[in-house]
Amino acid sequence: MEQQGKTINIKGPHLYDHQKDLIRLFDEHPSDSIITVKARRQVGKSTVNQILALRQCINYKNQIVIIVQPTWKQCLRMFKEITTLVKGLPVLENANKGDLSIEFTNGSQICFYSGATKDTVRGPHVTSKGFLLIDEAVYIPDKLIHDILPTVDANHANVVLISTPKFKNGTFYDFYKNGIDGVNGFYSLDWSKYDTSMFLTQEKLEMYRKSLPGPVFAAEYLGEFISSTSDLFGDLSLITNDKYDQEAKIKSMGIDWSNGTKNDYTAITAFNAKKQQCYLEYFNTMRPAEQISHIINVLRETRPETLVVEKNGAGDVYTDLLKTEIRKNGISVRLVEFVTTNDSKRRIYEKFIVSANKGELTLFGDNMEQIQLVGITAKSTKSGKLTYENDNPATHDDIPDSLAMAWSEMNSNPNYVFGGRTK
C-alpha cells in the first residue's frame, strides 16, 4: 500500500482467489456500484473487508469509509483488528474506541456503526474513493439499509454488501439477484462457487451437516438462499413485518418451556391488539430461578392481558414457580395453563395456520423463528388424526408452539385476573 508516494508495508494475511475477485470487481466498477457477495461462514469475509477499507484510506487522501455491522461487539472487534494491522505505522493518526473511528495521517477515516441501534447513520457522507460496507447484511434490518444508502449518493461512492445468505427475500437477496440478472449498477459474487476448503475441512463440514437443521446448514455452510415458504403457513414473507404499533395493548403472550436439551429453547412470543407479533425471545442458558425472575420482569414491562403457559412435563414445575412469583409481585394477568395433547396442539395450530394463510396476522422476520415455522409439518397419528411437529431434532418447534399458544387466546375476553386480583 502507498501513502503520499511512499510504500507502507502492512503485514496482512494472504488473500485467496475469492477475496481477490472482490477487490478486482471493486476496481473494475469504482463508482455508483452496488456489489453483493454471497458467502459461506468462515471464509475470510472480515479479512478482505479490512484490507479493502485500509487500501482505500491509505492510498487516497481525505476519504471516508463507513462500515455497518449487526452489533456493537462486531464493530468493536473489527475496529481492534484494523487498529492492530496499522499499529506503529506512520499512517495511523488516531483510533478512538469511544466512537469507533480510525483516523489516518492523510485525513482519511473509517467509521463504524451498529445495525442494532435504532438511530440511522447520520453525519459524514462516504467519499468517492471510500465506500459503504454493510457486513452480514441479512442480519441488518432492511429499513436501516435503505436509510443509510443515501450516504453514498453525493459522491457516487460504491456500496459493498457481504453476508451469509438466509431467505429468498429482503434487500440482500434482491440486490444479489439484481447483480446476477445484470441490472445496471449491480454486481454479484457467489463465493460458494470457489474452493474454500482451506478454511473448512470436509470432515468438519460433515459434522455441521449432521448437527445443524437442514436450512441452517444450507445457508451458512453451503452458501445457499433458502425458501421462506412453508407447506402449512404459505409464503412467510407475505406476513413478515418487523414494524408493529408499540402503543397497542399486548393481548396475548405465550410461553413454551425448554425441555433442557441443547437445541430446545424457552420461547416467549406475544401479539398485540392489532394482531401484530410484538415480542420474541428465546433462550436456553438460564437456570430455572433465573428464567422465572426474567419472565416476571417481562410481564412487568409488557403487561399482557393474557399469558398462556405450557403445563406439560417440566412446564408443570416452571408454571407453579411462575404463579407463585406473579402473586408475590402483584402482577395482573389472565393466566391460561395449556396442557399439550395431540388434540389440543392440533386445535391451536390449525387456528394459527388458517389465520396465517388468510394474512390476518403479522410475524417478525427473525431467522430462527422462520426456520422453525418452515420445518413444521402435518403428520398422521396411528388413530388417523393429524399432529403438527418438527421432525428435525436440531430445530425443534418451541417458537411455533409459543406463537400458536399466544394466538389461540387472541380473541378471548379476560373474565378473571390472576395475580393482582385472585381468580
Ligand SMILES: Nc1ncnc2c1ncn2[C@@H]1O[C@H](COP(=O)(O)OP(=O)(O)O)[C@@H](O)[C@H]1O
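Positions refer to the first chain, counted from 1. Keep in mind it's a predicted model, so treat the numbers as computed, not measured. First, how it differs from the form predicted in complex with the named molecule.
Put simply, the chain has two rigid parts that turn between the two forms, and the hinge between them is at 227, picked from 144, 291, 280, 227. When the larger part is held fixed by a C-alpha superposition, the smaller rigid part turns by 14° between the two forms.
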Contents of the next structure:
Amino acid sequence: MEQQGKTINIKGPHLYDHQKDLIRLFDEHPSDSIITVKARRQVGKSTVNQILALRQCINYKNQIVIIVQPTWKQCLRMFKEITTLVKGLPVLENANKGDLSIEFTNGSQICFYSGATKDTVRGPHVTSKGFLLIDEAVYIPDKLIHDILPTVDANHANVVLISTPKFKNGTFYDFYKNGIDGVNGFYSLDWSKYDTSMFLTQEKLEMYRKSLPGPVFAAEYLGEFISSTSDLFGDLSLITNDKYDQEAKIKSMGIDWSNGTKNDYTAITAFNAKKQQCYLEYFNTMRPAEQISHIINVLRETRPETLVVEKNGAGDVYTDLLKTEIRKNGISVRLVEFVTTNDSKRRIYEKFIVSANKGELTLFGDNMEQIQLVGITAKSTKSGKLTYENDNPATHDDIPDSLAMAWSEMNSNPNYVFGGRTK
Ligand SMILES: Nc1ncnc2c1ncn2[C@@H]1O[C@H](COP(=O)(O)OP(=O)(O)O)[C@@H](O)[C@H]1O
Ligand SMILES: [Mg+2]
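The form predicted in complex with the named molecule, contrasted with the form predicted alone above:
Let us now look at the entire complex, which starts with that chain.
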C-alpha cells in the first residue's frame, strides 16, 4: 500500500475472488454508494472490510472510517484484529481500547459503534475516502442504521452493509434488493454465488443441514433470505410489533415444556389485555427444579391472570411440580392444564391462526419465534383430520405451541383461581 510514496505491507491474507469483488465494486463506485453484501457465515466478511478500512486510512490522509458492529464485543474483536494487522508498522499512531478508536500517523482514524448502544449517534462525519461499515447488519436495529447513515452525506462517502441474511424485510433486505433491482446508488453482491467451500467442508455443511432448523440453515449456511410469510399465518411482518403496552394486564401465559433434547425448548409466551404479545422466553439449559423456580419468579413478576401449561409426556411431571410450588408460594393464577391431542391442538391452532390473519393480535419479531411460526404447516392425520406441526424435523414448535395455548384462553372468564384466593 502506498502512503506518501512509501509502500506499506499489511500482514493480511490473500483475498479470495468474492472478497476482491467487494473491493472492486467499492473502487468502481467510490462515492455516494450503498454497497450491500449478502453472505453465509464465516466466509471472510469482516476480514475483507478490515483490509478495506486500512487501505483507505493508510492510502489517504485525514480519513475517517466508522465501523458498526452488533455488539461491543464484536467491536473489540475487530479493533484487535485491525491493530494486529498493522502492529509494528510505521502507520499506527494510537489504538485506544477504551473508546475503541484507532489513529494513524497520517491523521486518519477508525471509530467503532456498537449496535447495542442506547446513545444517539452523534459521531464524526465519514470522509470522502473513508466509508461507513455496517457489519452483520441484520443484527443491528434498523433505527440505529438509519440514525447513523447521515454521517456519510456531507462528504459523499460510501456505505458498506455486509451480513448473513435473515428475513425478507428490514433495511438490509431493502438495500440488498435495491442493488439487485438497479436502483440508483445501490450495488449488491451475492457471495452465495461464489465458491467459498475453502471455508467449510461439505461434510460439515451436511452436519449443519441436519442439525439446524431449515430456515436457520438456509440463512446462515446457504446465505439465503428467509420468507416471513407463512401459508397459515400470512405475512408475519404485518402483525409484528416488538412494542407492547407495559401497563396492560397480562391476560394469558402459555408454557410448552422441553422434552429434554437439544433443539427443544421450554417456551413461555404471554398476551396482555390489548392482545399484544408481551412475553417470550425459551431455554433448554435449565434443570427441572431450576425451571420451576424460574417460572415461579416469572409468575411473581408478571402476574398473569391465566396460565396455560402443557400436560402430557414430560409436561405431566413438570406441571405437577409447578402446581405444588404455585400453592406453596401463594401465587394466585387461574391454571389451565392443556392436554395435547390432535383435536385439542387443532382447536387452539385454528383459533390462533384465524386471529393472526385477522390482525387481531401482535407478535414479537424474535427470529426463533418467526422461524418456528413460518415452519408450521397443516398436515392430514391418518383419520383425515388436520393437525398442525413443524415441517422440518430440526425445527420445533415450542414457541408456536406456547403462543397458541396462551391465545386459547384469552377470552375465558377468570372465575377459578388456582393456588391462592378463589375469586
Ligand atoms: N482471504 C482469506 N484467506 C485466509 N483466511 C481468511 C481469509 N478471509 C478470512 N479468513 C479467515 O476466515 C475466518 C472467518 O473470517 P471472518 O472475516 O471473521 O468471516 P465472517 O465475517 O464472514 O464471519 C477468520 O479466521 C479469518 O481470519
Ligand atoms: Mg464477521
